[in-house]
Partner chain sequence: MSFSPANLDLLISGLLLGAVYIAVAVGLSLIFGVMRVMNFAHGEVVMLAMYAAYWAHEAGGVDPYVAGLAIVPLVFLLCVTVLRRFVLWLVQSPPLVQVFATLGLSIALQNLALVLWGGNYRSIQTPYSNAMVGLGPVHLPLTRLVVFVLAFALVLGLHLFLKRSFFGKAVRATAQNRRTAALMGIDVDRVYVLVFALGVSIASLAGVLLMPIYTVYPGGGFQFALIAFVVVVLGGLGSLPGAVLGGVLIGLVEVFSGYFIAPSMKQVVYFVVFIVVLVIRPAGLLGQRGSEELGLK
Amino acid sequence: MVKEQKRGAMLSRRGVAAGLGSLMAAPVMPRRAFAASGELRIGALYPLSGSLSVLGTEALAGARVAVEMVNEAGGVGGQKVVLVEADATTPANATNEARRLITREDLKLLVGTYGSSISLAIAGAANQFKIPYFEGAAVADDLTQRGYRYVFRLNDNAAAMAKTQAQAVQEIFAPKIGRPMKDLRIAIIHEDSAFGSSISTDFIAQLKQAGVTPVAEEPYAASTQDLSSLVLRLKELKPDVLAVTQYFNDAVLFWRQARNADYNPGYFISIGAGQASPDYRRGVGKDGDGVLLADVPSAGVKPEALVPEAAATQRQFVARYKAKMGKDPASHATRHFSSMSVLLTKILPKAGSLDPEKIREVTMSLDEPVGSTILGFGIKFGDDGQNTRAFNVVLQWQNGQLVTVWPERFATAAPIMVPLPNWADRGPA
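Which structure does this chain take on its own in the form predicted alone, if you write just that chain?
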C-alpha cells in the first residue's frame, strides 16, 4: 500500500539552512527542470513489516529527516520532495513494488532499502527500466558488481565490513591475550541471505590472507525461532573468536540463548546490523555491554573528525531523529539520512532533472574528502556505483551506550571487556 510522507514539525528556515551547511551548497535549478506539479516524487522502498521491520522503519525515519530538512530550506529546484513509500518485505515483493512505482506511479527515481536481498531485487527492476536507484544501507558486494549503470551506493559494502571485522580481531583481541592472529580459533555464524553470506565470504578471504582457517562456518535462517542447537555446537567447539552477521531478531535471540546455555565466547565481533540498533540494548539489557561491532562511524563521531558543516548537520539530524523516534539513530538510520541528503543537495540540484544520464554524470563527478559527510565518509564513486571513500570503524556497547573504539581518529572511548567475562561473573541479566 502506498502512502505519501507527511511533513513533520518544522524549525525555522534560518536554523535549517545553518544546520545543512555544505549540504545546501549545490546550485538551485529552475523549477521547470523537474515536474510541473510543484512536487519532486521519489519512490522509497523499505521493509516496514515482517522480520526486518524494526530496522527498516528506522532506516526510513533517517531518510524522512533528510527530506524534511531539505524541504524546509526550499526543496530541490524550488519543489517539495515527496517520498512515495512502499513496503518491501521479500525479494519477490520488492520487485513487484518497484515495478508498480515505476509503471503505475510513473516515478523516475527510487531509494531504499535495508536488506541486501531486497536491494538486489529492487536494483534489478530499476535496471530493467533504466531508473536510477540509490541504496542507503544494504551492503552485499553483488549490488554494485552486476554492471547496473544507474545503481549507486554511498555507504559501505560487505568487503569493507569484513575487512574491519578482521582488523578488529588482529588489532584489539590478539594483543590483549598475547597470541598472534594465526593461532586463534575463529568460528563464523551468519544468517543465510545475501547479506550474511556476502559478509562471511569476504571475512573468510580476509582470514586466509592472515594465514587463518576458520574452525567453523554456520549459516542459519534469520527467521528461525530457536538457535539453541547452534549455541550448543559453539559451546562444544570453544572458539577463541566468534564472528557473527545477524539481523535484529536473531541477534537478540542468539545472545539470550548463549546466556541460558552458559556459552561464553571470549571475543565476540559482529557486523553492525542487529547489534547496532538501540532496540538491541533493550532486548538484551546490560548483557549487551562488551559486544563489539564493525559498522559505519555513526555513534558519536568526534566533531573534529568532520568538516564543520558536517558536524553541524550531524547535531541537527540526531536532535530531529530523537524527537521523532524517542531514541538515538542507529547506523542504518544515519546511513539513510546521509545518502538521502547527498542525493537531494549534491546530485539532483546539479543534474537539474531526473534524466538518468545527467544523474549519473553528476554522481560520478562528486569528489569530497573524508569527513565531509556525517558518517565521516568522503565521496568518490567508482564506475560500478560504489562510494570508494566509505569505510567502517569498530563500535562497542559500553554502559548502555554505543561508542566508537577504533581507529583512534574516530574513537570516543577505549575498548573494554576484552576478553568478555563469563556470564557467571556478569551477574543477573
The other form holds:
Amino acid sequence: MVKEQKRGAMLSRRGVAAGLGSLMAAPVMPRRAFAASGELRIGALYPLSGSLSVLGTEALAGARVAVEMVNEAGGVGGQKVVLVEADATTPANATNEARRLITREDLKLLVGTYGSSISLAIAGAANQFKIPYFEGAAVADDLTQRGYRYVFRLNDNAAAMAKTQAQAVQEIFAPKIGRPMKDLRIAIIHEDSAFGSSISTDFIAQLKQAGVTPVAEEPYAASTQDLSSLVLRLKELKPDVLAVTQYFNDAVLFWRQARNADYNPGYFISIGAGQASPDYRRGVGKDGDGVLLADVPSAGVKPEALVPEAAATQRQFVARYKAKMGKDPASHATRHFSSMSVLLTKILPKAGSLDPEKIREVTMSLDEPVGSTILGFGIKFGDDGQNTRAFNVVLQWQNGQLVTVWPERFATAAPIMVPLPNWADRGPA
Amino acid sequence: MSFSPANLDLLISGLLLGAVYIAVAVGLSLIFGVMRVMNFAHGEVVMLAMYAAYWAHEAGGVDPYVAGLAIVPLVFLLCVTVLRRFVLWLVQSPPLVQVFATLGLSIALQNLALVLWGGNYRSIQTPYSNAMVGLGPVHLPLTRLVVFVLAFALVLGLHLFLKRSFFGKAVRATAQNRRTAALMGIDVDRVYVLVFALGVSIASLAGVLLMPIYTVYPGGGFQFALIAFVVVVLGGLGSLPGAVLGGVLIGLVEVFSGYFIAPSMKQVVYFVVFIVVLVIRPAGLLGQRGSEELGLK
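Output the structure of the form predicted in complex with its partner chain; the preceding block shows the form predicted alone.
Next comes the full complex, this chain leading.
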C-alpha cells in the first residue's frame, strides 16, 4: 500500500516537472500549428506502373526511407508522417491524380516524381491550388521557370548537368592534351525529346560563355534502329570532343555501331541517363570503360566530403534502402531520399504548419554549405525555387565500376583513358 | 555522287539494315498474303523471342543462336497446337474483329512482358558481339551479316517452296480462292494454321537473330513492327519479293538520308518516299491492285 502511494507520488511529481519544463520551453519554441499528435499527410505522386515504373518505384522507396527515419525519431512536431501515394504514369493522369489528392484527400503538400513531363503536370496542378510541390528528380529547367511560387527543387536540373558537361571538357580534357578550350572542335549529338534538347541547348550556352561554337549539333529519335549514318558523319567530321545526351537503348546502339564502324571519338562526355545505368555496362561490356558522364555521384559520395551529420544520414539511408530493396540505392532513390529528408527535417519543423507562405519563407531562408545533403549539395534556394547549390560531378566507367573523377573534393579515382584509346588498341568487349 | 569509301560504308550499312527489316517483315507479309489478316501483334512475337533468347543466355548460359534452334520450333509447335483454334477463329472473323483482336493481343503481350520482366532495357554480350568479317575492302559486323544471309536465304527458300512444292501450290490456291481450293480437296484449315505457324516462327527467328545486336524491352518489338508495316505495304501487300524490295529500299533511304541530310530527318524522308510510292502505285511496288482481296504472288 505504502509502496503504491509512493510510486503515485513520484509519478505525479515527474508529471509536474514535465509540465513545468514544457511551459518553460514554450516561449522559445516556434509557434506550433501542428497538433501534438495525429498524422501529417503528404501526397506522393510517382509513376508506379507502366514503362517508367522501374525508376518510379525506386524513387518512391527512397522517399519512404526518409519518412520512416523521421517517424522513428518522433515525427514532425510530434505528428506521424504519412505518404498518400498515387500512381502518375502520364502527364494527363498525373494532373488528375494531383487534383484528386488536393481536392478529395484534402492534402496541403505534394512531393514527386520521375519524368519531366509528369513533373510539369503535377506542378501545374499544385500551382492552381497554391499547394507547395517539392520535386525530387525531374531535371527540366522549365519546372522552376514558370513563375510557380510554391514549386521547389532541391536537386540538380538540366542546366547543372550541362554545366558539368562543359566543365568536364574544360577541366579534364583541355589541360590533359594541352590545348585551350576555345581551340577544341566540339560536336553534340542528342536524342530529340525535351530531355536531350534542353540539355543540348544549355550545353551550347555554356560553350558560348567559353567562346566556343560547336562544329555540329545532331538530334535524332531515341527509338531508332540504326545510328550508322550518324556514326559515319562523325567519323568524317572528326571532332575533338563528342558531347552526348542519350537514353539507354540508343546509348548502347551508338557505342556498338561506333565500334563496328571503327569511329574513334577522342573524348566522350555524356549525361547521367543512358550511360549511368548498370544495364549500360551489361550492354557494352568492357567497351564502356573510359566513358565519362555528368551526374549526381550515384556511386555514393565519399563521407569525408560531407558534413558529419549528412555522412551519418547517408550511412543510415544506404543500409535501410539495401535491407528493403536488396540493392544499393541508385541516383533517383538517393535524390528522392535527400529531397524528402530536407523537407521533413529542415523545412516543415521550422515552418510549423503547412501554410504555403510559411513553407516558402523557411525554404528560402535555408543557407547551408556544400556537403550538407547526402548528394553533397548545399542548400540555398533561388527566388525561382531552384536550389542554387545543386550541381553535378563527373563520373567515369573504370573496370566495370562507376567512379567519381571530378571535382577533387568528391573524386574517388583519377580519370583514366583521356584521350580514349582507338578501338584497334582495345581488347574484346 | 562519287563512289567514295564513305558511300560504300553507307551502302553496306543500308543493305544490312534492310535485311533486319526484311527479317521482321517476311512473316507479316506471308500471313497477310495467305490469310488476309494484318497481325498487329507481330512485333510482340519478335519481342518475346528476343526475351527468350535473352533469358536462355543470361539464366542458362546458352548462346542465342543455339537457343534459336529450340525457340523457333517451339513457337511453331505452339501455333499448330494451342493456338490452332484461335487461328481458325481469327481467319474467319470480319476484318474489324481481326484488327482489334491482334491489336489487343499486342497491348496485352507488351504489358505482360512489363509485368514479368519490368521496363529495363536488356542486352547481351557474346564472344562474337564485336566480331568483324573482312570481305575484300570492307569489314562487316558478324551479327548483322548473319541476319543478312539468313533473311535472304529464308525469302528465297520460302519463294521456291511456294512456287515449286505441292503444299506451296495448295497455299497459293487457298490464298487465291479459299472456297474453290476447298472444293479441289485442299484442307484449307490446315493451310491456314501452317502458314500462320510459319509466319510467326519466322518472326521469332528474327527476334533471336536480333538479340545479339539490339536491346530488348517490352515496347521494343512494336518499334520493329512499325517499320515492317511500312516495308510490307511499300513492297506490295502479300508479295514476298515486294517485302525484300521494300526492306532494302527503306534501309538504304534511311542510311543515306541520315548521312546526307540529317539523322533527325531520316524518318521524314522514308515516309515521304512511302507516300509518294503509294500515290503513284497504290498497291505498292510489286503488289497487284486489289491485293487485299486477291492472292499471294
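Model, not experiment: these values are computed from the prediction. Numbering follows the first chain given and starts at 1. Rigid core here is just the name for the largest C-alpha set that superposes within 1.5 Å across the two forms.
Enquirer: Indicate whether residue 397 shows a C-alpha shift of 2 Å or more between the two forms, with the rigid core used for the fit.
Expert: Yes: residue 397 shifts by at least 2 Å between the two forms.
Enquirer: Take the rigid core as the frame of reference and indicate whether the C-alpha of residue 220 shifts by 2 Å or more between the two forms.
Expert: The answer is yes; the displacement is at least 2 Å.
Enquirer: So with the core overlaid, does the Cα of residue 137 end up 2 Å or more away between the two forms?
Expert: Superposed on the core, residue 137 moves its C-alpha less than 2 Å between the two forms.
Enquirer: On a rigid core superposition, how far has the CA of residue 423 moved between the two forms, in Å, if you could check?
Expert: C-alpha shift for residue 423: 8.3 Å.
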